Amino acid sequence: MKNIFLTGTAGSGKSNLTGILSNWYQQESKNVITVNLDPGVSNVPYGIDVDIRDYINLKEIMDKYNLGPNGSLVLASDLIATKLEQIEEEIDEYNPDYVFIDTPGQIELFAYRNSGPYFVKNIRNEANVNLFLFDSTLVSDPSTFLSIALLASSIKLRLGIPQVSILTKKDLIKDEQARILKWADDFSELLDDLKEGGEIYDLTSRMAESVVESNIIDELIPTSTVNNEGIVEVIASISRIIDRGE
């Protein structure tokens, strides 16, 4: 099976994109299932085939360990790795070709604690790819765009699998899209748009120069789940990595 993970900051559109992509594959007669790895989610816009909430209950964790909401989420995230065998058994019952894995909204709990990388490394697969979502409502400012780009690089380092960068909610930033894509294509353009002067400028410019040299983002694909713009391009990028091994 081929696994497609979706990561990004809270509210970046992971669940919406999971629903759109899995539905497209199903319409193309592909054998595909969805996996929800967020123990704290209430509702999602797609039918969940395998659900971590069947194994991890936040309220039970809060009551058993006398934890608040944040503490219970941390412990729940740590427990995800312990449920890998059960999740794999459920997945195997479907015998899917493609598995879309919707990760927790709190990206730091999945990527920076040991459970998330362990899960990614050890789940059975023919190929893995991570879709990292840039929330367009956050990245219209040069310094914030740079911060999220560095986060994307960090997530790629932590998970250790090929990554596709996606700009979500393009319908909300029609006037800013060209500028954001310009930054992604050439970080020297981002330096030109920074407001000069002060400590923040000096720090941001040094970070941007490092990003320019490291070439963090190969391509940023603008998408909208409102009108499905960019979805074909995302699917093509997924295919190049997990089907053709590029």
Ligand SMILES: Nc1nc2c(ncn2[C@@H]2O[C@H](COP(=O)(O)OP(=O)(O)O)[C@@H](O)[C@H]2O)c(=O)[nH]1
Second form
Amino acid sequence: MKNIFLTGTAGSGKSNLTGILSNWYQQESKNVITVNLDPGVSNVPYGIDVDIRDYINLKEIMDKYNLGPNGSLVLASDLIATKLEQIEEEIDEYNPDYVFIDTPGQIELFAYRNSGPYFVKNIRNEANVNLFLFDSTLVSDPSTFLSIALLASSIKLRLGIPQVSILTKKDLIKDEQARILKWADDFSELLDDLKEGGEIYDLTSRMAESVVESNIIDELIPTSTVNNEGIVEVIASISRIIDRGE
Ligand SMILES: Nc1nc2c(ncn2[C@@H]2O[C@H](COP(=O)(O)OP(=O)(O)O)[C@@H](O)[C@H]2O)c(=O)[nH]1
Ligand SMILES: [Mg+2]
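Would you generate the structure of this protein in the form predicted together with the ligand, following the form predicted alone above?
Full assembly next; the chain just shown is listed first.
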């Protein structure tokens, strides 16, 4: 099985894109399933095949350990790794070729604690890819763009698998799109627009240069799940990595 993880800041469009992409594979008669790894989610816009909430119950954790909503989410995220075997067994019943794995809204709970990276590194796979989502409503500001690009690098470091960068919700931005794509391509453009002076200039210029020149972002693919723009490009990118091993 080939695993496609979706990561990004809360609300960046992970669940929406999971729905659209898994549907596309289904329509192409591929053997595909979806896995929800977010123990705290209440509604998702697609049919879930394997659900972490069947193994981890947030309400039970709150009651049992006397925790508030935040504490129980942290504990629930830490428990994800302990359910790997059961999740794998359930996935195996479908014998899928492609598995779309929607990750928790709070990316820091998934990527910066040990459970998420453990899950990613140890789940059975012929190939893995991580789709990292840049929310276009956030990254049209240069300083936020740089911050999210650093987050993308940091996720790559934590998960250690090939990564595709996606600019979501392109229908919500207009002229800004061209600027954002320029920043992803050329750090001097980003630096110009940051207009940072003084003591922070040295920091931002080094960060911008390392993030852009290291090709962490490589290509930023603009998408919209409202009109399905960019979806074919994302699928081509996934296929290059997991089907052709590029
Ligand atoms: N306009 C627009 N809204 C989107 C798009 N993708 C997601 N959204 C909205 O953004 C919000 C968060 O999306 P969701 O998929 O739940 O994000 P997640 O927290 O990363 O899983 C929802 O209200 C979605 O309807 C898009 O391409 N265009
Ligand atoms: Mg979600």
